[in-house]
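Just the one chain here, the form predicted alone, laid out as structure tokens.
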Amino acid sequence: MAAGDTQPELPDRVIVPRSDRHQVVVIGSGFGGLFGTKQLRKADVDVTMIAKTTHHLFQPLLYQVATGILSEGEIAPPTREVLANQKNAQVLLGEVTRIDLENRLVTSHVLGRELVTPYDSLIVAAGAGQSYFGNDHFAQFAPGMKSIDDALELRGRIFGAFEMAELGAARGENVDHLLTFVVVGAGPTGVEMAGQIAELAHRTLTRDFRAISTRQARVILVDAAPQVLPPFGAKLGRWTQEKLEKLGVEVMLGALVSQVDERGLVVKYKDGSEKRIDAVTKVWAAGVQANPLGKQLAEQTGAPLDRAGRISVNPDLTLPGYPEVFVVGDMISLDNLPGVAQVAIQGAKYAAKEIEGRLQGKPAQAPFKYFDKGSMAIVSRFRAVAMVGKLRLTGIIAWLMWLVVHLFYITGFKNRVTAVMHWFVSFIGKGRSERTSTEQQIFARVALQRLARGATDLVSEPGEFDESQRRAELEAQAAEEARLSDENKRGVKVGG
């Protein structure tokens, strides 16, 4: 659709106006979101970033929302507050369901509104989801790790199991699935989410029950591959299974995960022989895959796919044949790059420069060049693992070092220092400021799955409210609180 051209619009259809200044739209606002709107703040163009919700996600640190640590608010700050004092930079709720590369524009829906966004360049950060292999069913009893939503349902299923087995414990019933956690998925993700339930159960909660005894919770960390943190290599590794052991955490490995159900899951070994293992409480940190836009944008352009839904892209970030298409983060296939935050700011800011340099006149960048920043993760409290460069650290140490770069990565002052507190108390103390769970958390998102069209189903559609009837009712409603003050008619006996 040209700049002229027209089509109708539907009353819940909104096209919103090419604009004579350029148009720079960021899809996303996570990590690559947010730092390519940044690094365009002085220059001569428009930003609107789309994004599915109204927050940035520190997503490294949605375990510890879920084990109690943190506030989902200490790690997700509002966008907007964010970019509040960017002026050339808006913000629009709505999940991108449609990309026009030929039209340069960008769909994106919610709660049954439609947007239709123009652009003259595009920086595509939608990040990734969890990946159950193909066995998306799984999903339903072993939420994953990439969301408010999630750690939210995790923490009220992790926290609901030790009082569900109080309860259970109290009556004489068997509690043991109760008491078993059991986390898919032995990378970064995993082995921190394992080493913070062990401690929660075996540290934090042991003074709190009467019926069980916490203590006696087993926590399982599960993966098909034959070591835990790959990515970190052998060395890292076995320690980093050492001081998991040494917490109470079972690790099995070369278990592949066959089966889920409410009560608990199979898992299977190279041999063929199968376990059943019984619990209540799973965790899925197995696996990425990226956001299904990439399918779009490889269908639209012919660029392949790897196995993760990643898009292989030019050595500059942009798409074979549209030059003024840039991907950055998790969607992207080039280098073996890593799924990691550093790749996503530092290709978001790479492609805000290309996109300012272009505009003035300079000549284009070198390649994209990542710069390996280091990797870490969290066993326990005082326990770590950090690879930067050649050297490998472990211990206190490197836990020391997770604080600080994760620190920094925090967004806002604020939130650092409401952070360094509650780490504070969680990790030289035993208290975890954040146990508030309730049966909305746990239930909502199952529930919500079973609209046909999910949230939107709850809310009326354009067009449907009448206004007319809820001024009158409002104006009566308001009448009658009135009449009863005045006449001094709260609180006396009606009738005889």
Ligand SMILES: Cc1cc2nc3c(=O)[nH]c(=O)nc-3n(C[C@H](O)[C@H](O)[C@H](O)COP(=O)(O)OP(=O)(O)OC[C@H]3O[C@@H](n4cnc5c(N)ncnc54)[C@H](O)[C@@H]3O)c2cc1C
Second form
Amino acid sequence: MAAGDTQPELPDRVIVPRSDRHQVVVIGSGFGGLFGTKQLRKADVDVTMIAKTTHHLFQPLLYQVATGILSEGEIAPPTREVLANQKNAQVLLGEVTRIDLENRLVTSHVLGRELVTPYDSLIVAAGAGQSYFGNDHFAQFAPGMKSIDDALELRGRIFGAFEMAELGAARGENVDHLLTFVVVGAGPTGVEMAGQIAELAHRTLTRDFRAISTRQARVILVDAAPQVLPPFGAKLGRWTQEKLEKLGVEVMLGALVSQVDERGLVVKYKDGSEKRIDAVTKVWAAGVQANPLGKQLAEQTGAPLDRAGRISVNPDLTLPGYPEVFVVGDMISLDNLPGVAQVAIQGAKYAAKEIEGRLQGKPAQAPFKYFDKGSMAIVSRFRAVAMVGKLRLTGIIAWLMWLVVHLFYITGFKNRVTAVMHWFVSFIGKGRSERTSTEQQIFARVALQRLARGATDLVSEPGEFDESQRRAELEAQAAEEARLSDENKRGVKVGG
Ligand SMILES: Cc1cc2nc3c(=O)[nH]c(=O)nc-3n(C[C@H](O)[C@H](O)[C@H](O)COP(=O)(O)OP(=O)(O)OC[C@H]3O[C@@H](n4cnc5c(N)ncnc54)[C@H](O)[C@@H]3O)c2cc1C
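For comparison with the form predicted alone, kindly provide the form predicted together with this ligand.
Once more the chain from above appears, this time first in line as the rest of the complex follows.
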């Protein structure tokens, strides 16, 4: 284009033209979105997947990206590539901002452009985000673990802390705050993260530095609840705590985080006593909040939301009064279903089958029933816990199971091959293949957020956070999680 020529104006709002076939819109490219779309590959429908990232993210392995074991590409292949051979599916980048149930329209935005996509059937699988329990300003000092951006920022912060400690120690300064790592939240993600940081400090990095001994690093796992890994029940929780402590992780339970700043955080105990921990690197692995699209759906249908923002759905995963709209995965509240990948996968497949069945004139399926294939969490190399039905496994058997299952679910053959190679490097050897991080990954996101939204994210509404109420809720939630697992009550119809 010659100098002085003007760019052709792009229309701000585009309405996606529809074909004569039944139109299915799928929101999200996570577990629910991807498996729902794939399930429709042979159906006589056009599927439009709208997602705010161009990749399908395998969240369970985010902590391995953050701690330098895997690359981001291995756990986040391009959705477009994954669906390249599915001719009835198209992928559109965009953040869905509005679902109009009456007119069957989904509105999404990308870079200021609005797209309106009509649907005949809709599968909403927009997942959940991090919850800071009303303290959103903690986020800039303690990033969560929900996205590739989060994992890369944490990678930079973790490895960067060792670098800064080396510099400080060479100048004779106290670097304890740089060599202290706090993980908030003793659920599976927190346990896995704490275990990996401890392995980094006590095993991987021991020969790399001159002025510091990385073995001196403290890794602290903090939770307001009285046990580690509540969703795995009391026994596996105790086993995990013991193994973490052997690994050098300090486990602080009953400790509610009440303040977070650049240099550390403050925890408060039930008796009112407080303890400050000086730690530059903090990871927030506590609390989830369902996607805000759930609130929109609740307002339009009257379906209630629970405290985590999850919407109540009918037993067939549809919304009251809107049988053409299915909600699946982390966004729903139904029969104590846990927020795990299999709930999203099975729910999305169920919804897709129902859509196809209706078009073929088949009778409705029986209500959705979750088949619990088990849960597992890794503590360190060769140590994991697994729960399959009534079976409880620990140690190397659980670890091998973890390896096989995760390998099976990683998307794409080449990602499986390279993941195995990287696991070999880290678990059999001592290395980490993916330690690279850039300054932009560490600092740019916070700067961009401030530019885009001013300082609104950095302050929370005063009074939103009632410490004693929050503690009581977290304790009750942990007790309930442990009870449901111990009594095998997940996915069992409540009150029926
Ligand atoms: C760190 C971590 C570790 C985990 N470990 C395990 C584990 O070991 N085992 C297990 O079973 N589960 C695990 N989970 C939980 C599991 O990942 C979730 O239960 C599962 O991803 C839920 O699937 P979903 O489809 O509901 O949501 P997601 O997989 O989160 O997908 C949501 C999708 O919606 C998109 N999206 C969100 N908002 C919008 C919008 N407004 N517009 C367009 N697109 C949007 C997102 O970009 C994403 O593509 C873990 C989760 C995390 C965060």
